[in-house]
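Heads up, the chain below is alone and in the form predicted on its own; it's given as C-alpha coordinates.
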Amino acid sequence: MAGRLHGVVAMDGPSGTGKSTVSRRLATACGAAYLDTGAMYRALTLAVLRAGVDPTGPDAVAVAVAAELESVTDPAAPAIRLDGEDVEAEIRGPEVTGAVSAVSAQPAVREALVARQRGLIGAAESGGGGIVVEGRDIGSVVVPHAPLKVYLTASEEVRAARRGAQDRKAGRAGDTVTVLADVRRRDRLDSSRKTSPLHAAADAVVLDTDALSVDDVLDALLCFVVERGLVR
(Lines of atoms letter the chains of each structure in order from A and count residues from 1; the text may use other names and numbers.)
(Lines give C-alpha, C1' and ligand atoms only; values in the text may rest on other atoms or scores of the structure.)
Protein backbone atom coordinates (compact mmCIF):
# COMPACT_ATOMS: atom_id res chain seq x y z
CA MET A 1 0.00 0.00 0.00
CA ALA A 2 1.35 3.41 -0.98
CA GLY A 3 -0.22 5.06 2.05
CA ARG A 4 -3.84 5.61 3.06
CA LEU A 5 -5.72 8.19 1.01
CA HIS A 6 -7.72 10.94 2.69
CA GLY A 7 -10.00 13.21 0.69
CA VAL A 8 -11.30 12.85 -2.85
CA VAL A 9 -9.53 12.08 -6.10
CA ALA A 10 -11.79 13.10 -9.01
CA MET A 11 -11.13 11.11 -12.18
CA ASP A 12 -12.81 12.39 -15.35
CA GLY A 13 -12.55 11.75 -19.05
CA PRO A 14 -14.32 10.14 -22.00
CA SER A 15 -14.86 6.40 -22.37
CA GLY A 16 -11.89 4.23 -23.23
CA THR A 17 -9.24 6.25 -21.43
CA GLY A 18 -8.76 3.59 -18.77
CA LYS A 19 -10.53 5.49 -15.96
CA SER A 20 -12.17 2.43 -14.42
CA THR A 21 -9.05 0.27 -14.35
CA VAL A 22 -6.67 2.88 -12.97
CA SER A 23 -9.23 4.34 -10.55
CA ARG A 24 -9.83 0.94 -8.98
CA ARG A 25 -6.12 0.23 -8.80
CA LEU A 26 -5.41 3.63 -7.25
CA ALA A 27 -8.12 3.10 -4.64
CA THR A 28 -6.74 -0.34 -3.84
CA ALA A 29 -3.16 0.93 -3.57
CA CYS A 30 -4.22 3.73 -1.22
CA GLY A 31 -6.75 1.86 0.94
CA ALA A 32 -9.59 4.04 -0.34
CA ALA A 33 -13.18 3.57 -1.47
CA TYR A 34 -14.00 3.57 -5.18
CA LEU A 35 -17.09 4.92 -6.95
CA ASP A 36 -17.95 4.41 -10.62
CA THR A 37 -20.58 7.07 -11.30
CA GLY A 38 -20.95 5.91 -14.89
CA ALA A 39 -22.27 2.58 -13.62
CA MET A 40 -24.96 4.49 -11.74
CA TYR A 41 -26.16 6.20 -14.92
CA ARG A 42 -26.04 2.90 -16.76
CA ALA A 43 -28.12 1.20 -14.08
CA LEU A 44 -30.79 3.91 -14.32
CA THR A 45 -30.74 3.51 -18.09
CA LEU A 46 -31.34 -0.21 -17.65
CA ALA A 47 -34.32 0.60 -15.44
CA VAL A 48 -35.71 2.83 -18.21
CA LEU A 49 -35.21 0.15 -20.85
CA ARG A 50 -36.85 -2.48 -18.67
CA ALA A 51 -39.82 -0.17 -18.21
CA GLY A 52 -40.17 0.09 -22.00
CA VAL A 53 -40.31 3.90 -22.11
CA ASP A 54 -38.59 6.36 -24.44
CA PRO A 55 -35.12 7.17 -22.99
CA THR A 56 -35.45 10.76 -24.22
CA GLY A 57 -38.93 11.41 -22.81
CA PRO A 58 -40.40 12.57 -19.48
CA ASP A 59 -41.44 9.04 -18.51
CA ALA A 60 -37.77 8.06 -18.52
CA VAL A 61 -37.05 10.70 -15.90
CA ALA A 62 -39.78 9.39 -13.63
CA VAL A 63 -38.54 5.80 -13.93
CA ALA A 64 -34.89 6.75 -13.43
CA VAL A 65 -35.44 8.99 -10.40
CA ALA A 66 -37.61 6.35 -8.71
CA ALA A 67 -35.19 3.46 -9.30
CA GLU A 68 -33.59 1.91 -6.23
CA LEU A 69 -29.80 1.89 -6.61
CA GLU A 70 -27.05 0.55 -4.39
CA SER A 71 -23.38 1.20 -5.13
CA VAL A 72 -20.75 -0.97 -3.42
CA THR A 73 -17.60 1.14 -3.07
CA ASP A 74 -15.11 -1.62 -2.23
CA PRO A 75 -12.46 -1.48 -5.02
CA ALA A 76 -11.82 -5.21 -4.60
CA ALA A 77 -15.44 -6.03 -5.41
CA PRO A 78 -17.32 -2.99 -6.75
CA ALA A 79 -20.95 -3.60 -7.66
CA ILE A 80 -24.08 -1.80 -8.73
CA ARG A 81 -27.48 -3.14 -7.74
CA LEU A 82 -30.81 -2.15 -9.26
CA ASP A 83 -33.80 -2.99 -7.08
CA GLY A 84 -31.59 -5.43 -5.18
CA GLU A 85 -30.26 -7.19 -8.30
CA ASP A 86 -26.58 -7.10 -9.29
CA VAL A 87 -26.68 -5.67 -12.84
CA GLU A 88 -22.96 -5.04 -13.38
CA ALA A 89 -22.76 -7.35 -16.42
CA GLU A 90 -26.04 -6.27 -18.02
CA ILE A 91 -25.31 -2.53 -17.89
CA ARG A 92 -22.24 -2.99 -20.09
CA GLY A 93 -24.26 -4.38 -23.00
CA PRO A 94 -24.96 -2.57 -26.30
CA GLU A 95 -28.58 -1.69 -25.46
CA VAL A 96 -27.60 0.28 -22.37
CA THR A 97 -24.54 1.77 -24.09
CA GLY A 98 -26.76 3.05 -26.88
CA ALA A 99 -29.24 4.75 -24.56
CA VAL A 100 -27.18 5.94 -21.58
CA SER A 101 -26.24 9.32 -23.07
CA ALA A 102 -29.92 10.18 -23.61
CA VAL A 103 -30.94 9.24 -20.08
CA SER A 104 -27.93 10.87 -18.42
CA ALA A 105 -28.53 14.12 -20.33
CA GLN A 106 -31.82 14.67 -18.48
CA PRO A 107 -31.25 17.46 -15.90
CA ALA A 108 -33.54 15.87 -13.29
CA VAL A 109 -31.70 12.54 -13.59
CA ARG A 110 -28.32 14.21 -13.14
CA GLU A 111 -29.56 16.23 -10.19
CA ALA A 112 -30.85 13.11 -8.44
CA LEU A 113 -27.70 11.11 -9.05
CA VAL A 114 -25.32 13.92 -8.09
CA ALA A 115 -27.09 14.09 -4.72
CA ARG A 116 -26.66 10.32 -4.27
CA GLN A 117 -23.03 10.50 -5.34
CA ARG A 118 -22.25 13.29 -2.88
CA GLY A 119 -23.83 11.23 -0.12
CA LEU A 120 -21.60 8.26 -0.90
CA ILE A 121 -18.54 10.49 -1.11
CA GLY A 122 -19.36 12.13 2.22
CA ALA A 123 -19.75 8.72 3.86
CA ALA A 124 -16.35 7.63 2.57
CA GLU A 125 -14.69 10.84 3.76
CA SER A 126 -16.17 10.65 7.23
CA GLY A 127 -13.53 9.94 9.83
CA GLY A 128 -10.73 11.06 7.54
CA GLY A 129 -11.20 8.43 4.83
CA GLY A 130 -10.64 8.76 1.11
CA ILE A 131 -12.35 7.86 -2.14
CA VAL A 132 -11.47 7.72 -5.83
CA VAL A 133 -14.46 8.80 -7.92
CA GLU A 134 -14.61 8.37 -11.67
CA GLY A 135 -16.98 9.81 -14.21
CA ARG A 136 -17.47 12.69 -16.60
CA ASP A 137 -18.35 15.61 -14.31
CA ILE A 138 -16.72 14.72 -10.99
CA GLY A 139 -14.21 17.56 -10.79
CA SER A 140 -16.42 20.10 -12.55
CA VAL A 141 -19.78 19.43 -10.83
CA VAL A 142 -19.96 16.61 -8.28
CA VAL A 143 -16.91 17.46 -6.15
CA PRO A 144 -15.55 20.81 -7.35
CA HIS A 145 -13.62 21.09 -4.05
CA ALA A 146 -11.66 17.86 -4.68
CA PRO A 147 -7.98 18.42 -3.82
CA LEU A 148 -6.91 16.37 -6.84
CA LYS A 149 -8.71 16.38 -10.17
CA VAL A 150 -7.37 14.31 -13.05
CA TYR A 151 -8.69 14.34 -16.61
CA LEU A 152 -7.61 11.36 -18.69
CA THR A 153 -7.48 11.67 -22.46
CA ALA A 154 -6.58 9.45 -25.41
CA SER A 155 -7.18 9.51 -29.15
CA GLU A 156 -10.46 8.18 -30.53
CA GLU A 157 -8.67 5.30 -32.23
CA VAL A 158 -6.84 4.20 -29.09
CA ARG A 159 -10.00 4.43 -27.01
CA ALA A 160 -11.98 2.44 -29.58
CA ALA A 161 -9.32 -0.28 -29.59
CA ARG A 162 -9.45 -0.48 -25.79
CA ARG A 163 -13.24 -0.61 -25.78
CA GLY A 164 -13.19 -3.37 -28.40
CA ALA A 165 -10.72 -5.39 -26.35
CA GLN A 166 -12.90 -5.02 -23.25
CA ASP A 167 -15.97 -6.14 -25.19
CA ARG A 168 -14.22 -9.20 -26.59
CA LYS A 169 -12.91 -10.14 -23.15
CA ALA A 170 -16.46 -9.92 -21.80
CA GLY A 171 -17.82 -12.02 -24.66
CA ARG A 172 -19.54 -9.12 -26.42
CA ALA A 173 -19.24 -8.88 -30.19
CA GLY A 174 -18.26 -5.64 -31.92
CA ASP A 175 -16.15 -4.70 -34.93
CA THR A 176 -13.63 -1.86 -34.92
CA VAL A 177 -15.66 0.42 -37.17
CA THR A 178 -18.79 0.11 -35.03
CA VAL A 179 -16.93 0.66 -31.77
CA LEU A 180 -15.12 3.73 -33.15
CA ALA A 181 -18.43 5.18 -34.34
CA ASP A 182 -19.94 4.62 -30.91
CA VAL A 183 -16.97 6.30 -29.19
CA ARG A 184 -17.42 9.34 -31.43
CA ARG A 185 -21.17 9.38 -30.83
CA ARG A 186 -20.73 9.25 -27.03
CA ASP A 187 -18.12 12.01 -27.16
CA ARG A 188 -20.43 14.24 -29.18
CA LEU A 189 -23.45 13.68 -26.95
CA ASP A 190 -21.56 13.93 -23.64
CA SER A 191 -19.71 17.09 -24.67
CA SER A 192 -22.75 18.90 -26.11
CA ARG A 193 -25.42 18.21 -23.48
CA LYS A 194 -26.72 21.32 -21.72
CA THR A 195 -26.39 19.93 -18.18
CA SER A 196 -22.88 19.05 -16.92
CA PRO A 197 -21.19 18.60 -20.31
CA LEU A 198 -17.97 16.60 -20.43
CA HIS A 199 -14.93 18.83 -20.03
CA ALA A 200 -11.82 19.11 -17.92
CA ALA A 201 -12.12 21.26 -14.81
CA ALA A 202 -9.98 24.38 -14.99
CA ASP A 203 -7.68 23.09 -12.25
CA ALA A 204 -7.51 19.46 -13.41
CA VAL A 205 -4.28 17.67 -14.26
CA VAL A 206 -4.67 16.49 -17.87
CA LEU A 207 -2.99 13.15 -18.58
CA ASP A 208 -2.79 11.76 -22.11
CA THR A 209 -2.78 7.94 -21.89
CA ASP A 210 -2.21 7.16 -25.59
CA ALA A 211 1.31 5.84 -25.08
CA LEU A 212 0.99 4.85 -21.42
CA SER A 213 0.37 1.43 -19.95
CA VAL A 214 -1.96 0.94 -16.99
CA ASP A 215 1.08 0.71 -14.72
CA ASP A 216 2.46 3.97 -16.15
CA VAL A 217 -0.80 5.79 -15.47
CA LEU A 218 -1.03 4.34 -11.96
CA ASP A 219 2.54 5.46 -11.21
CA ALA A 220 1.66 8.98 -12.34
CA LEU A 221 -1.47 9.04 -10.18
CA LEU A 222 0.43 7.84 -7.13
CA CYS A 223 2.92 10.66 -7.66
CA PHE A 224 0.06 13.15 -7.86
CA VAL A 225 -1.55 12.05 -4.57
CA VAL A 226 1.80 12.14 -2.79
CA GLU A 227 2.61 15.59 -4.18
CA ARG A 228 -0.78 16.89 -2.99
CA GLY A 229 -0.23 15.44 0.49
CA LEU A 230 -3.26 13.18 0.23
CA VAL A 231 -1.70 9.99 1.59
CA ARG A 232 -0.71 9.23 5.15
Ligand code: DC
Contents of the next structure:
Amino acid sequence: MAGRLHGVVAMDGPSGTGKSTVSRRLATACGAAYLDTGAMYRALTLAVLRAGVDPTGPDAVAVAVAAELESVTDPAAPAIRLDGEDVEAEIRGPEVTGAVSAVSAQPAVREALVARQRGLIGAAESGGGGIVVEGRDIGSVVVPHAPLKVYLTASEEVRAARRGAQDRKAGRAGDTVTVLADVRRRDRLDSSRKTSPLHAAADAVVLDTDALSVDDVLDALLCFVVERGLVR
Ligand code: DC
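What would you give as the form predicted together with ligand DC, now that the form predicted on its own is on the page?
To see the whole picture, the full complex is given below, headed by that same chain.
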Protein backbone atom coordinates (compact mmCIF):
# COMPACT_ATOMS: atom_id res chain seq x y z
CA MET A 1 0.00 0.00 0.00
CA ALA A 2 1.13 3.55 -0.83
CA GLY A 3 0.27 4.67 2.73
CA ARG A 4 -3.15 5.53 4.13
CA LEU A 5 -5.12 8.42 2.66
CA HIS A 6 -6.42 11.12 4.96
CA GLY A 7 -9.10 13.48 3.68
CA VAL A 8 -10.91 13.73 0.36
CA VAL A 9 -9.69 13.35 -3.18
CA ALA A 10 -12.25 14.93 -5.55
CA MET A 11 -12.24 13.35 -9.03
CA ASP A 12 -14.31 15.15 -11.66
CA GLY A 13 -14.66 15.09 -15.43
CA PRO A 14 -16.93 13.89 -18.21
CA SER A 15 -17.70 10.24 -18.95
CA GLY A 16 -15.11 8.02 -20.62
CA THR A 17 -12.07 9.66 -19.05
CA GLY A 18 -11.31 6.56 -16.96
CA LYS A 19 -12.49 8.29 -13.78
CA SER A 20 -14.19 5.28 -12.21
CA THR A 21 -11.35 2.86 -12.87
CA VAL A 22 -8.60 5.12 -11.56
CA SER A 23 -10.66 6.42 -8.62
CA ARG A 24 -11.36 2.91 -7.43
CA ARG A 25 -7.75 1.86 -7.88
CA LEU A 26 -6.48 4.94 -6.07
CA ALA A 27 -8.81 4.22 -3.14
CA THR A 28 -7.61 0.61 -3.02
CA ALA A 29 -3.94 1.64 -3.18
CA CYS A 30 -4.40 4.11 -0.30
CA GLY A 31 -6.70 2.12 1.99
CA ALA A 32 -9.48 4.67 1.42
CA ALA A 33 -13.22 4.52 0.81
CA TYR A 34 -14.61 5.10 -2.69
CA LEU A 35 -17.82 6.88 -3.69
CA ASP A 36 -19.26 6.85 -7.21
CA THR A 37 -21.75 9.74 -7.19
CA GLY A 38 -22.78 9.06 -10.80
CA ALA A 39 -24.17 5.72 -9.59
CA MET A 40 -26.36 7.64 -7.12
CA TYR A 41 -27.82 9.85 -9.90
CA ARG A 42 -28.28 6.76 -12.03
CA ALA A 43 -30.10 4.83 -9.27
CA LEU A 44 -32.53 7.71 -8.69
CA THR A 45 -33.10 7.86 -12.46
CA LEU A 46 -33.96 4.15 -12.39
CA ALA A 47 -36.51 4.87 -9.63
CA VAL A 48 -38.06 7.59 -11.81
CA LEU A 49 -38.22 5.31 -14.87
CA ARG A 50 -39.74 2.48 -12.84
CA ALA A 51 -42.39 4.88 -11.54
CA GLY A 52 -43.22 5.78 -15.16
CA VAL A 53 -43.07 9.55 -14.62
CA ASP A 54 -41.55 12.27 -16.84
CA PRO A 55 -37.82 12.57 -15.90
CA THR A 56 -37.91 16.34 -16.56
CA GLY A 57 -41.00 17.08 -14.45
CA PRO A 58 -41.86 17.68 -10.80
CA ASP A 59 -43.12 14.11 -10.26
CA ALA A 60 -39.58 12.90 -10.98
CA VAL A 61 -38.29 14.99 -8.08
CA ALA A 62 -40.92 13.53 -5.73
CA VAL A 63 -40.02 9.96 -6.72
CA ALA A 64 -36.26 10.61 -6.58
CA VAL A 65 -36.31 12.29 -3.18
CA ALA A 66 -38.45 9.50 -1.67
CA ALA A 67 -36.29 6.65 -3.01
CA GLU A 68 -34.26 4.69 -0.50
CA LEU A 69 -30.65 4.65 -1.62
CA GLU A 70 -27.70 2.82 -0.11
CA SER A 71 -24.10 3.28 -1.30
CA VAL A 72 -21.42 0.81 -0.23
CA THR A 73 -18.08 2.65 -0.27
CA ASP A 74 -15.69 -0.33 -0.12
CA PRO A 75 -13.50 -0.04 -3.27
CA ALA A 76 -13.13 -3.84 -3.35
CA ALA A 77 -16.90 -4.28 -3.71
CA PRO A 78 -18.68 -0.98 -4.35
CA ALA A 79 -22.46 -1.36 -4.57
CA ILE A 80 -25.59 0.69 -4.94
CA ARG A 81 -28.98 -0.41 -3.65
CA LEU A 82 -32.36 1.07 -4.45
CA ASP A 83 -35.07 0.18 -1.96
CA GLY A 84 -32.87 -2.70 -0.80
CA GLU A 85 -32.21 -4.13 -4.30
CA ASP A 86 -28.72 -4.22 -5.86
CA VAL A 87 -29.16 -2.22 -9.08
CA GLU A 88 -25.52 -1.93 -10.19
CA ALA A 89 -26.06 -3.70 -13.55
CA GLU A 90 -29.39 -2.09 -14.42
CA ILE A 91 -28.22 1.50 -13.86
CA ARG A 92 -25.57 1.12 -16.59
CA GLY A 93 -28.13 0.27 -19.30
CA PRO A 94 -29.27 2.57 -22.15
CA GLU A 95 -32.61 3.55 -20.55
CA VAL A 96 -30.96 5.01 -17.46
CA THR A 97 -28.07 6.50 -19.47
CA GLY A 98 -30.63 8.21 -21.73
CA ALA A 99 -32.55 9.84 -18.87
CA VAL A 100 -29.90 10.51 -16.21
CA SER A 101 -28.89 13.97 -17.44
CA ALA A 102 -32.51 15.17 -17.19
CA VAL A 103 -32.99 13.84 -13.67
CA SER A 104 -29.60 15.10 -12.48
CA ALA A 105 -30.35 18.60 -13.81
CA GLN A 106 -33.21 19.00 -11.30
CA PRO A 107 -31.99 21.27 -8.47
CA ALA A 108 -34.01 19.46 -5.76
CA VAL A 109 -32.55 16.10 -6.79
CA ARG A 110 -29.02 17.55 -6.62
CA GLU A 111 -29.68 19.12 -3.23
CA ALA A 112 -30.88 15.79 -1.80
CA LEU A 113 -27.94 13.85 -3.22
CA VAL A 114 -25.29 16.40 -2.25
CA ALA A 115 -26.52 16.17 1.36
CA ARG A 116 -26.26 12.35 1.24
CA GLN A 117 -22.83 12.54 -0.33
CA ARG A 118 -21.56 14.90 2.34
CA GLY A 119 -22.87 12.50 4.99
CA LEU A 120 -21.00 9.56 3.47
CA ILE A 121 -17.83 11.63 3.06
CA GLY A 122 -18.02 12.84 6.67
CA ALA A 123 -18.39 9.24 7.88
CA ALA A 124 -15.34 8.13 5.89
CA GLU A 125 -13.26 11.07 7.13
CA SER A 126 -14.19 10.66 10.77
CA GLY A 127 -11.34 9.17 12.74
CA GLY A 128 -8.77 10.36 10.18
CA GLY A 129 -9.79 8.20 7.23
CA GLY A 130 -9.87 9.09 3.56
CA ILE A 131 -12.20 8.81 0.58
CA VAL A 132 -11.92 9.14 -3.18
CA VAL A 133 -15.11 10.68 -4.58
CA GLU A 134 -15.87 10.79 -8.29
CA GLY A 135 -18.47 12.79 -10.17
CA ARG A 136 -19.04 16.08 -11.97
CA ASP A 137 -19.32 18.65 -9.18
CA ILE A 138 -17.25 17.14 -6.35
CA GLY A 139 -14.47 19.75 -6.27
CA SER A 140 -16.73 22.64 -7.27
CA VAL A 141 -19.78 22.02 -5.03
CA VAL A 142 -19.80 18.89 -2.87
CA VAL A 143 -16.38 19.25 -1.19
CA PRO A 144 -14.96 22.67 -2.10
CA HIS A 145 -12.40 22.28 0.72
CA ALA A 146 -10.97 19.00 -0.71
CA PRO A 147 -7.17 19.05 -0.37
CA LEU A 148 -6.78 17.45 -3.81
CA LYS A 149 -9.06 18.07 -6.76
CA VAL A 150 -8.40 16.37 -10.08
CA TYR A 151 -10.25 17.03 -13.33
CA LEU A 152 -9.77 14.32 -15.94
CA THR A 153 -10.32 15.13 -19.61
CA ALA A 154 -9.89 13.34 -22.94
CA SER A 155 -11.06 13.99 -26.48
CA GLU A 156 -14.63 12.99 -27.40
CA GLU A 157 -13.36 10.28 -29.74
CA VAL A 158 -11.12 8.64 -27.13
CA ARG A 159 -13.89 8.80 -24.52
CA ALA A 160 -16.44 7.28 -26.91
CA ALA A 161 -14.01 4.47 -27.80
CA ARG A 162 -13.44 3.70 -24.09
CA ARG A 163 -17.18 3.84 -23.32
CA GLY A 164 -17.94 1.53 -26.27
CA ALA A 165 -15.32 -0.99 -25.13
CA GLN A 166 -16.78 -0.89 -21.61
CA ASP A 167 -20.32 -1.47 -22.96
CA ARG A 168 -19.21 -4.40 -25.11
CA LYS A 169 -17.35 -5.96 -22.19
CA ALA A 170 -20.55 -5.75 -20.13
CA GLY A 171 -22.53 -7.42 -22.96
CA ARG A 172 -24.31 -4.26 -24.13
CA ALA A 173 -24.33 -2.87 -27.68
CA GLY A 174 -21.42 -0.45 -27.99
CA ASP A 175 -21.06 0.73 -31.58
CA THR A 176 -18.81 3.78 -31.83
CA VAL A 177 -21.19 6.07 -33.75
CA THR A 178 -24.03 5.65 -31.25
CA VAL A 179 -21.72 5.92 -28.25
CA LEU A 180 -20.06 9.06 -29.63
CA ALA A 181 -23.47 10.67 -30.18
CA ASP A 182 -24.44 9.81 -26.59
CA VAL A 183 -21.15 11.14 -25.18
CA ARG A 184 -21.74 14.44 -27.04
CA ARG A 185 -25.37 14.68 -25.93
CA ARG A 186 -24.53 14.09 -22.26
CA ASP A 187 -21.55 16.47 -22.33
CA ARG A 188 -23.83 19.18 -23.70
CA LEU A 189 -26.57 18.57 -21.13
CA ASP A 190 -24.23 18.12 -18.14
CA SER A 191 -22.18 21.23 -19.02
CA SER A 192 -25.10 23.54 -19.79
CA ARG A 193 -27.47 22.80 -16.88
CA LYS A 194 -28.16 25.72 -14.53
CA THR A 195 -27.35 23.95 -11.26
CA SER A 196 -23.76 22.76 -10.77
CA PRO A 197 -22.78 22.38 -14.43
CA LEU A 198 -19.74 20.25 -15.20
CA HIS A 199 -16.58 22.35 -15.04
CA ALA A 200 -13.13 22.11 -13.49
CA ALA A 201 -12.79 23.84 -10.12
CA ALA A 202 -10.36 26.79 -10.30
CA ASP A 203 -7.89 24.93 -8.06
CA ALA A 204 -8.19 21.49 -9.74
CA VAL A 205 -5.25 19.72 -11.37
CA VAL A 206 -6.33 19.10 -14.98
CA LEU A 207 -5.08 15.83 -16.46
CA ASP A 208 -5.58 15.04 -20.14
CA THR A 209 -5.76 11.24 -20.38
CA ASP A 210 -5.81 10.90 -24.20
CA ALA A 211 -2.30 9.49 -24.32
CA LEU A 212 -2.19 8.02 -20.80
CA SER A 213 -2.88 4.45 -19.72
CA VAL A 214 -4.78 3.68 -16.51
CA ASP A 215 -1.43 2.89 -14.85
CA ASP A 216 0.00 6.26 -15.99
CA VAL A 217 -2.96 8.14 -14.50
CA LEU A 218 -2.77 6.14 -11.27
CA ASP A 219 0.97 6.90 -10.98
CA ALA A 220 0.26 10.62 -11.43
CA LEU A 221 -2.49 10.54 -8.77
CA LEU A 222 -0.23 8.70 -6.31
CA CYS A 223 2.41 11.42 -6.83
CA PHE A 224 -0.17 14.14 -6.12
CA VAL A 225 -1.39 12.56 -2.86
CA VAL A 226 2.17 12.03 -1.65
CA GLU A 227 3.28 15.57 -2.65
CA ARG A 228 0.34 17.06 -0.74
CA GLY A 229 1.04 15.04 2.37
CA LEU A 230 -2.29 13.22 2.16
CA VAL A 231 -0.88 9.73 2.79
CA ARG A 232 0.80 8.62 5.97
O1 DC B 1 -20.37 9.20 -14.15
P2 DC B 1 -21.65 8.66 -14.78
O3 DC B 1 -21.62 8.64 -16.28
O4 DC B 1 -22.10 7.37 -14.21
O5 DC B 1 -22.75 9.76 -14.37
C6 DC B 1 -24.08 9.65 -14.80
C7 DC B 1 -24.72 11.02 -14.94
O8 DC B 1 -24.93 11.59 -13.65
C9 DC B 1 -23.94 12.04 -15.75
O10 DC B 1 -24.47 12.16 -17.06
C11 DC B 1 -24.11 13.34 -15.00
C12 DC B 1 -24.68 12.97 -13.67
N13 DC B 1 -23.79 13.29 -12.55
C14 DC B 1 -23.90 14.55 -12.00
O15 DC B 1 -24.66 15.37 -12.50
N16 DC B 1 -23.17 14.87 -10.90
C17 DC B 1 -22.32 13.99 -10.34
N18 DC B 1 -21.63 14.33 -9.26
C19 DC B 1 -22.19 12.69 -10.92
C20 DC B 1 -22.93 12.38 -12.02
